[in-house]
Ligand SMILES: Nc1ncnc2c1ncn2[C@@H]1O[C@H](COP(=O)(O)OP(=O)(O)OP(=O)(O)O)[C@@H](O)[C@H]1O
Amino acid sequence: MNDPNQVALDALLQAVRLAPENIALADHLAKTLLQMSRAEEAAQVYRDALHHHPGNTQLQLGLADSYRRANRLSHALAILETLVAEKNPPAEALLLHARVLHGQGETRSAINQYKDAIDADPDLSDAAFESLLGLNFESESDESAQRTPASWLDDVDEAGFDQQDIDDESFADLETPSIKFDDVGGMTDVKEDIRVKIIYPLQHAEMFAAYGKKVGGGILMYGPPGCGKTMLARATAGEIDAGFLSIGISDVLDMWVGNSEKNLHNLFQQARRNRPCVVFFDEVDALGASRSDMRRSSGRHLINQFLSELDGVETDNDGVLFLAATNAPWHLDSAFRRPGRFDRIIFVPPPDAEARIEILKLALAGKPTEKINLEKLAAKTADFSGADLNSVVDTAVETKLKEAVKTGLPKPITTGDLMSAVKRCRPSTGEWFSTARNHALYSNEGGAYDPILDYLKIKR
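Chain above, on its own, the form predicted alone: structure?
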């Protein structure tokens, strides 16, 4: 006898096939699949429906919930971060975001999102989830007792914290890179974008000045980690014999209120005193996260300071060139992308075949080798980042060392050794592209992430 549940499901499937644009039907089918613990199938139903209704909030929430239940939290997060960034985010999105954050171990952020959710819609309160979060709304003093000094400082920030000014200025190490674009294999299109935006204006400053164009500006590079964004930044400085300042979050952030802004100002001043100078902000999203996601004022103050420095409100930035790198451009405050700031956005993909050959050459330099077929290796390492390729070489070296220790006879590395290492290593870019794909498909305003879809060969 046929299973009545399966009969009902088959009827729903047939109905959705006949009316693929019916949102209510698709949602009902997906929720039925979720009740049957078939989250991956539910996700596919939502994806199909979104092709007919791109940007539909109800379908995006359903897809995010399906991903959460399938334990694909990074996929769920990619969708939810876009929804909660809206001016008046749906309470359901806030609650689901809280559940995903809790699943990733970010309890404090989950608590904040949960409170926002039930503030927006008290009917969404969930006693079981509150227990998981360790919440007890009847005793706010318990929460206060557990707050860290940093969060306490955030609370008193707007009232004005009377702290001792620190006279020592913050400086980063000023480098003079010797590497140039020729030392960075492949990535021809990316190099040309940097030349047009940054290098040509400096090399032909008089011509640009005749048209009233200042020398300066910024480029934001994004893409999977380990693909050479930092090396490109150094090579840019080397191309124009400019100073190079690499700035990370540790150079800026300070626990005392106001000191982070002061540190940032001092670093910009250092660049202005050493122009021409290339200033590189690594993981810029950590310094310039979207202000709409921030509950505390101190983070917003730092971003405002950052934007003011980029604009050269009080001091001219002529001759100061800004490069920034991020693995998550969707977290960056949109104000950073306005003209005069990081207005040129460049996708830095995994190295192409030519670049992979150059990276492997460098990684194998100085090591005993025998008849290495680099072209064959490059063909088998598509989607490998530069860091992944170095890992392949390290794996092959470790295997040869083990053999040498046992036999007492060191032997050179061969193509076969490296091909074996390739089979044991996997490209680390896959997870990044899984997350980026969702942003490119469902939150791609203005086509900013079209290069991701082009790389993945996904039709728009």
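Would you generate the structure of this protein in the form predicted in complex with this ligand, following the form predicted alone above?
This part shows the chain on its own.
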């Protein structure tokens, strides 16, 4: 029962594996995946290709589009903001930026960006998108260009959600992760914060009560992509044998589409029924986007309900630990940061040299290697994220495999193999820091982003 689509896809995958530096092939594979609504996988294909061709515009656009379709809007934005800031930005980048801005409820900026895109390349005009932006109804006033829940619905439909998929009982799969803090390299400070702030209160509830110490509230992690936020959230659950519920922004959007407060309540109830339980909100900025029109629309309602569930107003949240992560803390509604909510905000930087050694060690575990000079590798991989380090190892493994297939002689991986893989990879955190730097320099209220300035060694 071979599905012909799958057969074609497998052939493409194979081709890309053999020629990972071929841009056209990678692009074709990713586009095929996008057609099959497999946006996360498409994003992975683009990320891999970008390792071979850092900064390639076509690939960056593809990656941004994949993120958009996977509803990872802040990731898409991070790439697009850099592309459109260039001197003569490609028209496709402007159009895509407009779509993402629209997805975030920034209709007015979306319209401006769309107009720029069409000015640059009239062939890009898109009637369906214009109607979403409220552009093609001449009789309507400017006001009508405001985003409405209905226009979001269209957007969500386009992203492949189906209202009928909504399950009234529960949204997220309850996992019981087996990874623990030790499986996550470095991140010593963040681990310590998680222990003190949420694990100890859970394990020593009576002691905290005896001293009248109020418990509650969660931890918000922010930082560049691929540096272990999601992994650490999962490991927190593993560390204390708790259940793990991961809530992506798409789940929350589904709730809005379903227009059902009951659903959101059920989700928190699911966590409360399964205590101890770690609830992880990924890309929480998209839910509380302060820039978005959600403030004014029914989305505001959803945020308020979310906050009161978090506060445990009607039911208590004992035994439920809340973690959240974002790449774009500056988009987060400040109501999320009040005491008792995500009041502990932690910067998760790229791993330092020591952590890089640990991550490389973890990535190489179980693979045939000679004695590897990890210190030397760590010294050459400043600014690499954990994910980047993993792909360095992957790249070295692939090269080795190709040789082994050709010669029929499998050989262990050497430091030299890894060093040449490092040369072919580029740290992916640079883009994030170029955006973050501006926020830290120009909207650093109360020194919230001092850790970013410190990391960048900018005096304050």
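Residue numbers count along the first chain shown, from 1. Under this definition, the rigid core comprises the largest set of C-alpha atoms superposing within 1.5 Å between the forms. Keep in mind it's a predicted model, so treat the numbers as computed, not measured.
Relative to the superposed rigid core, G62 undergoes a CA displacement of at least 2 Å between the two forms. Put the two forms on the same core and the Cα of E86 is off by 2 Å or more between the two forms. Taking the rigid core as fixed, one finds a CA shift for V279 smaller than 2 Å between the two forms. Superposed on the core, the two forms differ at A43, whose C-alpha moves 32.8 Å between the two forms.
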